[in-house]
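Listed next as structure tokens is one chain, alone, in the form predicted alone.
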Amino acid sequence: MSDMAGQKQKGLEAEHLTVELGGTRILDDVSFDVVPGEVVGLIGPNGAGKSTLLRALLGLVPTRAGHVALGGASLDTMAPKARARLLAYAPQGAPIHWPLTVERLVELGRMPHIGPWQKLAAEDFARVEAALAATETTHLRRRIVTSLSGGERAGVMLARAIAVDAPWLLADEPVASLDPYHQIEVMEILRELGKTGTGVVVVLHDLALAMRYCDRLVLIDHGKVVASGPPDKVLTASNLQEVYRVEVIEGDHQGEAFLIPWQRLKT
């Protein structure tokens, strides 16, 4: 999906990231990597630092220590536009103040690929159409974004990120405001992106979806990595009790493992 295939193969790496905001340490010596075609879920309780980690990967918050590398090159050495062509971002609950149509908003995903005062070309419009189709938001194209429901807006923001056609896509709780049908749809979209070679990092609260659709999970608590690896190695009873303070029901359906958070642990 990118003309930087050589860099892409080296992956997205976070090394010893430490972030302090307002005098509070939010991330503390966090390291992990994502390889091309892999879907990695960032999980953890509220306030664990997941969204801050995603923003640190994008260079949107300053780091006190550590660095992020793309294809072996430090993120800090890249021009903002070059970085925007490599890292697509679907933020959670991003405010939209202008009365843009859905189509126009998704077209903004192509901005990193065009120069000042240039118009979108046929390839750009094709990418926009593909992103609308992938997220099943084509029927919304003429709607004003501010008139959409929270779930519809989440789908459109994901379409905008997909339209970038970047080798890496970072999504912050893309299923948070969706019903079960559309939650599964979004995770299927992210999985399909992985199959095309895109590296995906997604913040999730739904452990069942994380178990089913992610190749690897990074469990964060109080700004530190508690566990990292395949879902069945991370979502263990002991980890869930220690970090989430819940007990779960585990099972198997059609050859796939699943879990359901069942009850809080008594304190």
Contents of the next structure:
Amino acid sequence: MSDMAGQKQKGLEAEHLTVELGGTRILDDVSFDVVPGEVVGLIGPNGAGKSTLLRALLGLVPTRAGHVALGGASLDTMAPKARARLLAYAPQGAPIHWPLTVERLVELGRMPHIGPWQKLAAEDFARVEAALAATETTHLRRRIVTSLSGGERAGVMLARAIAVDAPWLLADEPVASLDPYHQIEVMEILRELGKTGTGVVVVLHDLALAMRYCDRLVLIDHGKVVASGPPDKVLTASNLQEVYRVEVIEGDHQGEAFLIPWQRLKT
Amino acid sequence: MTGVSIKRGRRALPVLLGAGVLIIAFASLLVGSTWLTPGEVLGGLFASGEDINAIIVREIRLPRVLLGLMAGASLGFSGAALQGLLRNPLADPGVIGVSASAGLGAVFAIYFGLSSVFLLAVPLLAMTGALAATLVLFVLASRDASILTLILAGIGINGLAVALTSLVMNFAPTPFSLLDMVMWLLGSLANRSFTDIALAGPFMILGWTLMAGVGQGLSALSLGEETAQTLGVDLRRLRLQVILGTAISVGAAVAVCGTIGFIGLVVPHIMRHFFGHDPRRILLPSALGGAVFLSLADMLTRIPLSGGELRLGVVTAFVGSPVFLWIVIRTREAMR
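Would you mind generating the form predicted together with its partner chain now that we have the form predicted alone?
Now the complete complex, all chains and molecules, led by this one.
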């Protein structure tokens, strides 16, 4: 912990990000950082700007002000492929336009590492295998992606992002519309990635999962950071009442705190 | 599982297609109004003499065969690239309006009787039409226009070109020039010479070169534009490469061969059947397949008929549309 300042230098940092889309201010002076090995949860109500923040970090939306830096180097000046090797993205509900096999789809994650005429090398295939193994989707490799169930598909899409083998992974609601088994599986995978040094930013709606699996939470509302810090400091009753307008039930299971959103607050 | 045998088959298929191109090209050299044996064709090709066989093979049949291969490859390649870019199996080089614009140029040349003054007036004006349409598309694509904007612009260009073509035909000075226009629009490789190749060839090759490196980007686009960008794809560049490459190569092909439909649409579908749906893996096969398809169609047009010459565009549409229907019915499950 003594070299916290040095770690921050190596981190993914957004400073004073302001994004306007169609004349509406979506992000308003947002500053935010992740260090290697940290799993950071982005939480907030619908329309708060979580996905936009993720897309701004990736350079997918034009920023009106502020900038994103990686290890002190600005992302705007980076070549697309160099940036692609550093930041992996698992989008929410991404389309799959052709009926590809799972194997081919996950192999696309290796694209940032090879030239336009190059074929995948042994190293690339090893990464693909590792990504399939990490998401427990190896047995699906010959299946056609469009024929998979929601849970299987989520695993495969995550495998594709993991195959990039980038030091940073940004996942937009990876557990949306998954059953509890697959939700917990995805969160465990993300935490495992964190343990191996990957910096993970994950957009979440499930507060119970956010509390259990994230090292740090960033609560966003109306395009601004409302709170940032350890889960128990962010998911306070007052924050939840003000931002989410719900009342929660808090509990304790074998020493781990949990919470369940219980009822809307009447205003 | 059949996985292994499929893989082995897929690896052999490009080689088979390449061999197919050579066989079809040679067969195509054999077909014509004068019967030549395979030996005479080979002799005519490679012997140093200037006998009648050499003239028939080298001056009449060879340019026609080469042009057919090149035009077919342009249409097949462009079709596969465009379908990959638009992520739509129904895209066809025709949708971006370049073919129709080339047709307009040709019809103009015939209307003003330029073709009787200057032999290359038709292909040159057709090329000008195609390039004008290309320029509009280029301006749009380099302004970061969305795919939808490009397609709608293509439909607009297409509609305008077709309307102007109809207008010109409406006021055709003589029934003969009207017939010339219709015949040109139906497509043909008859009586093409090395001059036509010299005119259109460089543009076709330029178009192929532009599209040569797009495979990976098109594969990444299977996951949508945003994910493709996060994989390092420069979307604007990719769009420019595919749209310009298609416009230039197809424009040049249409300028010397007339409007030939269905190859750009059908050939990638057939190739998907053998090589899978990964856009990158069907680019080269579609180019080779397009060359084979157009050459076969051209051989059919050389069947002597009492009513005159069968036109190339008619044959490709006749063969292409049933094949297309068959594929749509067979693959509707997979595309769902």
